[in-house]
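What follows is a single chain, given as structure tokens, in the form predicted alone.
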Amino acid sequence: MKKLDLYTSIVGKDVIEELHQLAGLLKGRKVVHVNSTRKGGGVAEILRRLVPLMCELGIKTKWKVITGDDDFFKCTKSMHNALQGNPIDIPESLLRIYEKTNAQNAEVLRKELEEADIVFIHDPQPAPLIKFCPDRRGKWIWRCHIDISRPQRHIWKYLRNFVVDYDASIFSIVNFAQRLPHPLYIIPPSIDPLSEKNKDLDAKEVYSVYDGLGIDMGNPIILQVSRFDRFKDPVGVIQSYRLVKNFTPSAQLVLAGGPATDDPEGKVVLEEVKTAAGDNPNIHILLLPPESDRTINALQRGADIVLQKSIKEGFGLTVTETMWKGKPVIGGNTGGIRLQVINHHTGFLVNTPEGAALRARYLLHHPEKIKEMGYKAKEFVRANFLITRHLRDHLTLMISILYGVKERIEL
């Protein structure tokens, strides 16, 4: 059986045929996809997926890394904190170093990017490739995951004057869309209900993993999954446990998350975490390898409470995870989690530590509220955020895209 007749039982036969009928007008096409990373973050998770199902349909896809010094990465995680609004100055020096690693990699790829019919190019690390590849046929689309909504203007009018040359742009939002001289596509991000993240797990497998992490699952479990990144909020995380431990002595917090090679912020944020901690025995903080999918997984299914604390997010791949795992969110008020927790039915947006706290606790005194908010979170997540429909919107794009011309197509 093909992979993507797996997926049948879950969102139905109807779908599946439509991607299918979709894809008969893509058949034979090359599609290159370009992103900073194979591994860490949610786009690297999404290709991982996406990929695949789109060489099953027969188009002739491929999935390229570019790479970088530490100066390069040190330049794209300066230019993603400023993009979404943060006061930072870029110096020239490393914006030559990204251009420059931008024109090396180029060299690498070109001829497999000025062949394909169509490029997808993630994120502000590899915009520039356009500018070096002058001999392309084929159409390039800009995709951007992050929020950009009120990015700092210097910043954007630098990265504009790549974006401009392309010939569509991708956002997760409405609101992060920025003014630009060609199409404009809203493609939320979606997760993949047969991964090792997201497939049922037994109520034993959930337990072996918790007992073999040292966390006791008689006791209450609050719990959050993301980047040790200050958008994140960990430290805003520890604030509200430590107000629910007022009137909840026994609760325990979880904080999870992992490297991503194109994050060198990490280690410095995951230091600032534990000196927050201190040497309370009840906060686990968690520094998970790439392949913890599975663990992530069992995390998940065993929280009692589990939380998004953002305080910028472009989408937050790990709500629609714990959304399609029947959990209610408690999410920062910010970006693509509006888009998915839907405030008082699939979970609470909040806006500070007191704001979360009073959420957690809720909750835990509520736990016929869990299960029936829970509940509407699955359904919301499988009839809004499943790989099929992420599919779908991409053969969508690209029949536009490549037929946009033409007043009639024969599918």
Ligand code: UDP
Contents of the next structure:
Amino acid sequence: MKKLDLYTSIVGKDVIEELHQLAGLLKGRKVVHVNSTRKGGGVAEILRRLVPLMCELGIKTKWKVITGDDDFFKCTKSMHNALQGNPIDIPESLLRIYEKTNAQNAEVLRKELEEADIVFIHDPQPAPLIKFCPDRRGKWIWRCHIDISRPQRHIWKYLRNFVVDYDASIFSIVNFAQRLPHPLYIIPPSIDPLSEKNKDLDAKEVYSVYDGLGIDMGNPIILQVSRFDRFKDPVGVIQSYRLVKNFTPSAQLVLAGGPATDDPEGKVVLEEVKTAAGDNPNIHILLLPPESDRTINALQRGADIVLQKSIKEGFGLTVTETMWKGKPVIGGNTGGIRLQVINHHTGFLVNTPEGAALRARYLLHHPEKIKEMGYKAKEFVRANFLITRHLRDHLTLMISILYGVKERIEL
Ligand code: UDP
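Moving from the form predicted alone, what structure would you give for the form predicted in complex with the ligand?
After this comes the whole thing, all chains and molecules, with the earlier chain placed first.
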């Protein structure tokens, strides 16, 4: 059985048929996706699932990862932070390393990139590759996954110099779109309901994962799954937890995170989190290895309250993952979380640790609400944020870019 057919029971036959019809127009085309890490973070998570399905649909799709040294990732992390609004200056010397690293990667990837019909470049890290592929014959698309609605202008101006050369850009939500001299597309990310991270698990397995981690499922569990990144506000989560504990003394907090190879700040933030947690035995800080999908799945299914208290968030796949498991999310009122958490319906939007604690208290006292909102949350994800919708968006985008001049496209 083809992998795509397995999605029929989740989204219906028509959705899958439509994907085959659309892909018919793209059969044999060469597509390359480029990002900066194979493990950790949302982009890798998406590509891991999307690329094989594209291949199954008959599109020759490859996923390439650029490499760089510590200075390169220091530079791109600063750029990421500045584009999401932090007041940061990046020294010229680091920007030169950024460009040089891209030039070096282009040496390795040039042939494939120049021969591809469509190249998707994800986020700022590999954006300059386009400058080093002068003989490209296909269309190049810059796919921005982060919240650049209020960037530090000078850094955006610098990056924009590369982005203007692209044929199109994709943003996750409308507010993030920037003024650019080419078509802009809005495509939110997605999760794969059949992946190890999202597929159904039985209660026994969920229990044994918590048990194995030394966490007692008999007491309320508050969970946040995230890289240790200040934008995810893990210290704010600890503050919320301490407030919750005032009225639910048995509550426990689980902060689960792991490393991403393109995120050099994780270690420092982890230390800040450990300091904030002190020696509280009810705060569990879990450092998960990269292949922990089933563990994360179980953690999300077994938690009583799930937070994603980000202060900036490109999209927040962890929110989607939790909602798909039939749970409301208490999420930071920002970026892509707003697209998913419909306040009071699929979760709660909060601006402060106090706000998060208040909503957690409410849900802990109203388990029937968790069920009701969780049902809505799951259906909202089914309608909007599954990989089948993402595939359709990508296919239609590729068709529109390759067949743009035609008035009518026959399926
Ligand atoms: N994730 C993971 N291990 C961790 C922390 C996160 O596998 O220790 C996953 C998480 O389940 C989600 C992705 O990494 O699928 C994070 O995506 P998100 O959009 O939430 O945030 P990003 O890290 O891209 O900012």
